[in-house]
Structure formats: structure tokens, C-alpha cells
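Take a look at this single chain in C-alpha cells; it is the form predicted alone.
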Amino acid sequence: MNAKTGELAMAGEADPAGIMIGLETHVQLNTQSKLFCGCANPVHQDAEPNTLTCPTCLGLPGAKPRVNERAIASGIAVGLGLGCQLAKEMFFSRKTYFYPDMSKNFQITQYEVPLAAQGSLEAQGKAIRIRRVHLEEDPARLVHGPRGTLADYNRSGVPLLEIVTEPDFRSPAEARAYLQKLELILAYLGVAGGIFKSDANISLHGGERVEVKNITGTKEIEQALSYEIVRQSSLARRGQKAVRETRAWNPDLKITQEMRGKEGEAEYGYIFEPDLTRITLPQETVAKIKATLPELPDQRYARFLKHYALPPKVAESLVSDLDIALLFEQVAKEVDPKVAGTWLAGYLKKTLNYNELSFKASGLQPSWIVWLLQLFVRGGITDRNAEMAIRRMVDEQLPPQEIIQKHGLAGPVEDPALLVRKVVEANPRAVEDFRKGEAKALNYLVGEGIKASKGRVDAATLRKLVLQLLE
């Protein structure tokens, strides 16, 4: 054991070389109707329990499924976006299991021949192999409450796309980066609807594979896997082995908990779905979908670098949020692209993230951002007060003209040189410290100047005037 491995073991972690992680990610598609019937897809609306149902999605005897062509088209788009090989012919199978959320005791899914396979996704410079992309139906939703556990069949039959990777991850951070990139690609393709969940399979040093189910979001995948690595490492230090099992992630306790022994593929009793025929994917249909694919994140990133000459970090930040990327292209038509990119990737995203808002949900208008940045470029407002204006715009849902007037963020200010003289005269101790060579005294005087001007004079101008007066 080398020194690095020893450090990891002492920290309760495993050597990354011995970690194998694979992900199975399920995303609800945003088709108008469900996968095998004409009921409305509940991802578009809130509805009373069991009101968006029919005999097919309730699993009643004699009901026959029919396939949603739009769901297949969405699956093809994702397969192409992930560089997969598409099946020329596909079919559905029955996966048998006896859970209360599946009344007919089987799930219609794809097993033998998935819609797409053998793709890859690059995240943080590492290529993650995509084993398969396939369609299946969502089960019902179980609701636990004081009256016991009830089933809401509105969700039953919602089209799910499952994206399965090879066990290529060597750390929870890699898994999180992959999911962030996958979620972004799905957003660019415009196919994602509601729930975005992953099941993770993890083993350490060739031990048994443990499945962790129902991990929602990208942050929790890292938390769940980190916990499981510590748990399995702890077992190994005590001379015990991890057993092959399925565990559930508890987001409240931040731990994984035992659910059941891990089923093998044979236990699901896969058989071909007899009520659905084989489906041929016409090459002309695939070609049409391929021709209409939108610009994907990596393509947009490369274009932003080349066309707008943006710094890589700025371009990456813009592209990582589709709404912000689209906003940037609007603003860059009327404001210098480098100014627009810096402000949107920095101040605007920081404010939205702090308030846990997307741009669409913020109430901000593109024209507001354009007006404010044009004012900044003309020197009509300092960077500090422009940032304050963005914060106020989000808080108060008002355009920048009203925000600036209401809070006095721009406008006439007394002669900056006279203002600096007053600040210097009011702070003799700081002046004395400055003359002794203390650099922080200069920063203090500049800060006092910003306060005195209410942010209307920028820090660079104040610093220059202070130095001219004191040197």
C-alpha cells in the first residue's frame, strides 16, 4: 500500500483505482401523452390523484398498449445526442415484478434490443461510455400518509428514458459531473419533463456490487456515493465483505439503507411483449431527426469561443445554463459580447443562484439587462451599483430605470476630487498608516470613498485620486 492509499484509508475512503461505479439514469419525457395510451402526461399539469388514467395505464385485464411515436422520436434524439448507434429494429419486453406500484405485475420496458447503444459522453475531459438508452413506462406513485400507503396512477405509463453507463466512474465527483452534463444535454434537446433520478451500482476492489436506488439530482449522487464508499471501506477494515444488495438513499439522513437482496436478471423473467409488434426505425425518420437536432452544449461552447472570443471559463459558465446562453446571444447583439458574457456569467448567475432561481423564474426581462449594461458601458453607473441594481431587480421585479431612481444608484455626484479630499481629512489615522507603508490603509480610504459617493464613483477612480492626493 503506497502513501496515497494509506492516506485514503485513514480518511475512511477507498483508493480511486479500486472504485467502480455505473449509473442508470431515468428521465421523464415531456410528450403530451403517456407511453402506451392516450392519457395526458402529468408532467405538464397538476391533477387530482387517479384522474389521468384509463384501463391501459391502470393495468386492467384486456387493455392493450399502443406506442407513442413522439416518445420514440425523443429517444432517437437523445441517442444521437450521445453518439449512440441506433437499433434498426426494436421491440418491447415484459419485466416481471410484484410491487404495489405496478398493478399488472410487470413493467413494459426494453431489454434484449434497446433503442440505442454504445455511445459516450465527455465530462471534465473524461469519456464515459453509454451502454444503452431505452424506453420504458413509469410505475404508479406511492403516497405514504396517516391513512397508510395509497397509489396514484396518474404517473403510471409516463414515458421514461433510461440511460445506462458502463462502470467508468472512479469517484463520486466524476458521477456528479457526468449527471450535470447529461442533464444539460437533455435540456438542450428539449425532451426532459419532470423527475430525473439515478440508480448507482458501486463496488470496491472487486467486491460485490451494491445498487443504491432513487437518487434525485446531481448533488445527491455525490453524497450517496461518498457515503457508500465510506460504508463499504469501513466493512473492509473490519474484515467483513459488502453483500450484493439493493439499498435506498435517504436524503434526510444522508445515508443509504438496506432495502432487499439484489435481484438477478433471470429473476425478472423477461419475455417479449406480445401485445406490441416489432418496430422498425425508418432511416428517413432518423435522418430527419438528426437534421433537426439543436446545437448541443459542446458545439455552443466551441462557437462562443470562436465567434465571440470569450474566455473559456466565461463561455463554459454561459453554456452550462441554456436560458443564460440564449440570453447572452440576445444581449450580445446590443452590448459588447465580452462585457455581456462577464456580467451574465458572473454577477447575474451569482444573484440567481443565491436566490435559487432560474432566469425564466426570476421575472427579469432581456431588455432590462441590455439597458443596464449599456448604461454601465457609458459610465453612467459603477460596477458596484450595477450589481446592486441586478439584486434589486430580482428582489423587487422592477426594471432598472425604476430601481436606480428608487435606490439612488446613479446620478449626479459632487466633484470626485473634492469628495476624496473630505474622506482623507476625515480619516487622519488611515492617512498616517498609509504613509507608513500599510497597503490596507489605501483600501480602507477607497472603501470610505465608495460609501461617501453611495457607489456612484468607481473604485479605480477613487484609488487614483487618493494616491494623487497623498503621494
Given for the second form:
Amino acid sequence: MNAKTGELAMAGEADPAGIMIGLETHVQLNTQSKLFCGCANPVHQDAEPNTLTCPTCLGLPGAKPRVNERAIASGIAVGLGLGCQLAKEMFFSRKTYFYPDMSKNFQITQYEVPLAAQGSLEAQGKAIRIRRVHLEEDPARLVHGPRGTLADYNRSGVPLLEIVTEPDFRSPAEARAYLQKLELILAYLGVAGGIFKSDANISLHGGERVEVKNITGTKEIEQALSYEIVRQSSLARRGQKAVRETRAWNPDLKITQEMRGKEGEAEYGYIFEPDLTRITLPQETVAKIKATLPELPDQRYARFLKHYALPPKVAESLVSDLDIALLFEQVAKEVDPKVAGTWLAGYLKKTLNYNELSFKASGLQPSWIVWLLQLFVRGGITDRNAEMAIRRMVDEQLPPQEIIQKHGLAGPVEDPALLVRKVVEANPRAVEDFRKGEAKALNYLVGEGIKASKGRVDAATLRKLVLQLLE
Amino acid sequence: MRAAGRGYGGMTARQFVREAQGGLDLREFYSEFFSRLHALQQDYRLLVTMAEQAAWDALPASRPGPLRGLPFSVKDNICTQGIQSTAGSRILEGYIPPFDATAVARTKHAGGILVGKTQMDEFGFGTFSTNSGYGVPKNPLDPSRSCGGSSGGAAGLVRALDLPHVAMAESTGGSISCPAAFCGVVGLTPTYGLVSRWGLIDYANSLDKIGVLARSVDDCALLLEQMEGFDTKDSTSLKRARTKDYRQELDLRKVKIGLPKEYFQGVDAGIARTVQGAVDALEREGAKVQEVSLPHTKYALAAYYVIATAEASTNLAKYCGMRYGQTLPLEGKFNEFFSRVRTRYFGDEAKRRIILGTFARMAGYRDQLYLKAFQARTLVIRDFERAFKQVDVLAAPTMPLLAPKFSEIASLTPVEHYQMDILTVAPNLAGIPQLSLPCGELQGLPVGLHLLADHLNESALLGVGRAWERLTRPVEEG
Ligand SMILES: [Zn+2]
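The form predicted in complex with the partner chain is what I want next, because the block you gave corresponds to the form predicted alone; please supply it.
Let us now look at the entire complex, which starts with that chain.
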């Protein structure tokens, strides 16, 4: 933790640019059933609209909620993962407002006492204070189409966790780094289900606070906040002031748009949810969740540095993707960890990113990676061809043995010196250029040698052979 | 007819069930039952919906359980699968629930036959059943008078029907006791949480209780035995073993009865005298009687109306014409559409309570009203806790007046209207069980004796109730 920025944030002072940003992030939990009924949680399947419903999540007269204890347990895990204080006793409240996606026109949420509070998350060296973490129900999904707007109540009642920060961000980049880290922590905890949406509160130079709603994911947060900062600064330059209002982020136009009037904040008239009793968290339950809490990214990073002696950049890159981090630990049992780390953090991640695939979705098997890297360490395949093999494995969904054979990516070249002689004879102009002192010509000849050997002879060997022949 | 010798009229529910289990011709009984019901409906409008076809369909499958073949009616705010359930509101006209309330399901499972849905004030909002969207039920004792409310149809039906039948009803602030008193029948409001609320169309969830209106204490006990007990579908239902049998006798010589002095103030003098007379009779049978004080009673009415309307205003938000009940052509913005539907189909009292309740929970008033009401509620509960350390049962008048004429009701202001609940709201705020018994007559109209007991002490309540019945009209126990 950067103590200095942490203290600055604690004091709540604005930086010279005067930017203050706070985030409220909603994440769907991946419990098997919904928050207040036994319906299946739609994050696990692609169900036809309105098939995962019951009287409770449809808000039928006479239906009542009952709390899904697994959702509370997930919430506790997140609270602990963010270093929060847990509520000893909690209860739910009704937040009443009218909207067509609401099955009851009130949302059951936590108001007075959140499940967890006063935590902190460190992102890129800066501690961001977590104000509160609470549970609430997701409304239905509205589908706007040519025949009008339809409501899909499959989503109605999906457990949502709302994670609220203090206004500790001083730039859009900090907000993005925080969200990336939060997403990572949730992935490590294994609780996140789907939608990851944020609302941002942003003010400049102590001016009015503007709320920007509906920002999805980590990429849009930077765009939305940057847009809003430019908008508010240009208002200021024209001598106008930002008004206290709620705006919506439009991801297609990449702008924020006025949403509600400026008449002030919506009035929700919270009451205690009278259909649910107070919930006391038994100490044993909390202790059990604490004991089974998985290793979190920061802990894993520290362990990777210490245990595998990885370079910090490599460790950071591995840890920032849970699948890759787990793969690394598996591969490092059979391959030199430094080689494994460099390859997974480098070529493998590059290939996956290029194909926009996660490791799980790529079809690659850990045993394939182990076999290939072991071959590489033995000198049985060149750097270049091993990278090629990874790419081909993803494209063709075949193990490295077959890929290498099919594309001739490894194996002995009978007489590398003969191969070089043929390359030199076939490229008299390059030889002439080399003799005139053009360094590029040597590289060209080495490149032709790589091509001719289908990459099976590495560049250093070829260079040596070309020089021997020409000098 | 098997029971022709004495007819059905004098039968207790338990006697009828025994007859039905012994092979009584239920088809013949139900022919008579429904012809009677049609006639009563003509005269008194006690039902919102008659479930005649459903009853005939259910008869062959009627289970040989402890309620075998027994007709039961259900207050219209309790959901019945396949039978319209409106809670007395036009906004739910045509709404047919896809599920039974737990209390209804258990009653059917025990062999009970649903015969109809009884009239009520819209969503339970009223004391005289004059706020129904489906006409006003009339008191069978005098059709120019109210049955009381909000379970007016249920009490009226029990009164008018000279046949075995029990009425499943519901109380939020006195909606079982009040009509029991006005119609001269027995009303049992159980401890909050004893009977599952799953399937009860909410008025004020922290106060709503499903109970019984019937002709005798034992009839009430019989239905309670089947309805009560923990239900996973209602988080506020109490986790405890089912009592199963509420027939225990009680030795009056071991009973201490408290008379809360605050409950005799501002009550019609004749009513106070009649109730005192009943208590004197119990004392002569050996009960110890003493005066007690419930000093925070004065806060109960205000606290009740704040909490009840705050909760009600959120419960009623879901009725917006989008998914069930009445709707209108989709025009304009969604909030304009919602407003049009709600303006058209909610009655005046529902609108009044939505506004009151919304006001009570809004920023700026929430601390002074909503949260303050909870503090007052705690004081009221403490009053009862203290009282039940001294006595087993409290006795008081149920209502401060006799069943009023509709012409008298029309001249009441809303506040005068709310003040009718002055004696019933405190026990409802505390969630303690209540039993209203007929204890005499004045000007030919019944007077209600209100017995209150501590949480889950239904046995004491029913025991004293049985003793009182034995004193006044020795019923042939089955
Ligand atoms: Zn559901």
C-alpha cells in the first residue's frame, strides 16, 4: 500500500485537478438459486424468457421472500476478501420506486446495516476505501424491440452484491485499475456470476456531484469518466456549473446523457422488510467461511515471487488471470518455473488475447503445454516454432505432438551446413551486399535459412554457419 | 338424511366431521348448503366469489382427514388456487392465483371443502366492510347494520349460516375480533407467526395474522389445529412443534384474569357493564380477577396506523396493471399508465392509506413517524409482558360500541373511523393471541368479550373461552 496516497485519500482532499470519483459496483452472484426464492439462477444457463420464475420473483399477490443463505455466505466471502467489518446482525429493507422492470415496485435491499463495511482494496499501489458491501435483488430484464418493451423475469431476484467505495479515485485510470482488481478478487473468490455494472459519482473542484449510471465492465469506466470530466471542465470554462443530476452512460455514442431531472435525488421511502426476520451471523459460520477463503491475488503474487523467484512483471501477469495462475502452478511442477512463467505470461497469454479466449475456452490441455515446454527446454524445438505450435494448437485443437509433425516444426535437420550453402548459392545479391558491408544482408540470409529449415534451426546457429561460409 | 333427527344446525364442526367420516351423504349436505348459501348471498352479500363448482369437484377427492367434508370459507385476501382472490379490491378483479395459501392447502389436505371467498374491506382497510369493491355485506342480525370489518363477510356468514362451517379470516388490527363482536360469533386471532402467511395478500406484513371466525370456541380450535405450524415459505412463521390439539380443559380456579383499566375508558357504558358481568361470572366460578394497567395504550392507535399504512403503501405498489388484475390500454409513459390504472381501480380508503403510509416513510418524516412508531410498539409490547407476569388472561370489551347502522357510519370522519379500533390495535401490535366471544346482548345486539393471552398461550385463551361457553350455553361437546 502506498501510505502517502492512502493518507491523502483518507483526508478526503481533492488533488490539484480537483477530481473526486466514487464507484458503486453491482455484480451478480453465481449461487445456484435466486436470492429470495428457489428458482434457478439464470447466470448458469441460457433459458427461454420467463421460464425461471415463481410467484415470489414474479411478485404475485400473497408470495413471500425467503433468504438464500448461500448468497449471504458469498457476500461474507467478498466482505472478508475486501477486508471489511461484517455486520453482527443484519436485516433487509424495501426500497420503493415504480419501474416496469420491478416485479413488486419495491426492491429488497440492505439499507441501514449492510452485510459488510469499512474495507479496503489496493489497486496499483493505491488503497481505495470500501464504504459498504450489501446484498439486493436484481430486477427483471427489459427487452426493447419493434413490438415494444418486454420484461423477462428470469433475472428478477438474482442476487446482486453492491460494492460502494469512498470518493477516493483521482483519475479515470485509477477507477479502471480498481475495477480490474475487484473483478479479479471476485474471480478468485469464485462468487461472480455475470453482469458487472457500475454507477459513478464524480465532481470537479468541489462542484456538484454528478451520478453516471449503467457503466458496464472495466473498459467503459475509463471512457465514461473521461467523457464526464471533459464535459464538466468545458462547462466550467464557459463559466457554467455542473448541476447535481443523474446521467446515463450511452456505450454506443460514448457519451453521458441526462436521465432524471435536476429536482434532486429520488425518494425511496425505505422501510424494514417485514416478511424477513433479522439475521444474526453465527460466529461458526463466519469462521468456517474465513477458514475456507481461497488465496487472493495479492497473496498469490507474494507467494509466486517468493516460492518461484519469478520476476515481478511475470508474477503480476500470471496472477492477473486466475486460469493462467492455476495453470502455471501445474506446469511449474514439471518445467523450470522461470521458463514456464515467461512462456505463460508471454506467448500463451498473447495467443489467447489475440483469439479473445480464456484458457478454459481455448481447448488447450495443461499436459500439452507441459510437453511442449519440456521439448523446448531440451532444445528440441526453437523458440519461434514453439510459439507457432501454441498458435496452431489453439487453431486446430490438436496436441503438440501432432501439430509439430503435421507442420514439421521440430526434428533434426540432417546437415545444417549444407542447408546454409544452398541458401547462400540461391541468394547471390545478398551475398554481394554482405561483402559491401551491409549488415541487413546477413539478417536476410539468416531469415532465409530459418524458412528453409522450417524454423527447426535457430537463428544463432544459422548466423554462425553463414559467417563461417562467407568469411 | 342420516342426521335428519336433529338436523345439521346444532352440530359442532367436530361432530359434523365424525358424521362425514362415518359415511354421511356429503352430496345431499352440499345441495342443502349451497341452496342456503345462494339465498344468503341474495340477502346479505357476504361473499365476493362462490366456489360451488370447485366444491363439487373437490367432494369425491375429499380426504378422510380431521376436517373430512367440512365446509370452510376463506376471506378474499387469502389466495385460493383456481378461485378468484381479490382482497376486496377492484384492482385484482379476475385475478386467479396459481397457488393455495399454506393455511388453505393444509385445510384442504385435512379434508376441508372450500365453499367461497368472503367479503372484506379492500385489502383489509376498514372496520365496517363498507370499503369493499364488491358491494357491502349486511349484518344478518339487522341488515341496516354493519357486520364489522374487515372480515365482515366471514363473520356474517358464520352468523347467518345455520349449518356446520368455519371461516378462515385474517386480522391486521382487529379485523377478526371486530366482526366477531358485531355479529355475535367467536373470533380467534392467533399469535403472530403461528399460522403461515404464505398466500396471504399483504396489508401490513408485520401485523397480518390468519385466524378463524366460527360458531364456537371448539370450531375455532379445530381449524387452528390444522392451519398452524412452521412453514418454510414464510420466514416469519414460528419454528416450533405443532400443538395438534387445542381441546384441553382449563380449571378456572387456577386462572388469573386481568382487567386493563385503560380498556374500559371511552367505552359505551352498557358494553362495559355487560363485559364486567361476564368477568364477574367467571370470578364466581373461581377465577381470580384483578385490575391491571397497560399505560402505553394511548400510543397504540397512532403507532398502528403509521406502521400499517407504511407497510401497506409498499405492498400496494405492485398493483399497477402490468402483470395481473385490472389493466387499461397502454398509453403514455409507464408512470402515467401505472397512475391511470391505480387511480381507476383503487378505492378511496386504499388511496388514503397509500398517501398516509408513503408520507410516514419519506425522508424528513421517517424518523418522526415510522421509526418513532416502532419505539411506541416496543412500549406497548412491554406493557403486555408486564401484565402477563401478573395474570394469565386479560379481559376487555372487544369494541367500544355496538354494530352501527350504515347511516351512522357514513357520517364518520376518517379519524373517527380509525378510532373504532382503539381496543383491538394494541394486542395486534404486540402480536398476542386474541379471542372475541359473545357475552351478552344490548338492544338486541351482541356484545363482544375480548380475551387476550401471552404469545403462544392460545391454550389458556381457548380454555377460558370454553369455560365461558359452558357457563352461558352448555354446548353438547363432541
Ligand atoms: Zn422465483
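Everything numeric in this text was worked out from a predicted model, so none of it was measured. Whichever C-alpha set is largest while still superposing within 1.5 Å between the two forms counts as the rigid core. Positions refer to the first chain, counted from 1.
The rigid-core alignment places the CA of residue 27 less than 2 Å apart between these two forms. In the core-superposed comparison between these two forms, the CA atom of residue 441 travels 4.9 Å.
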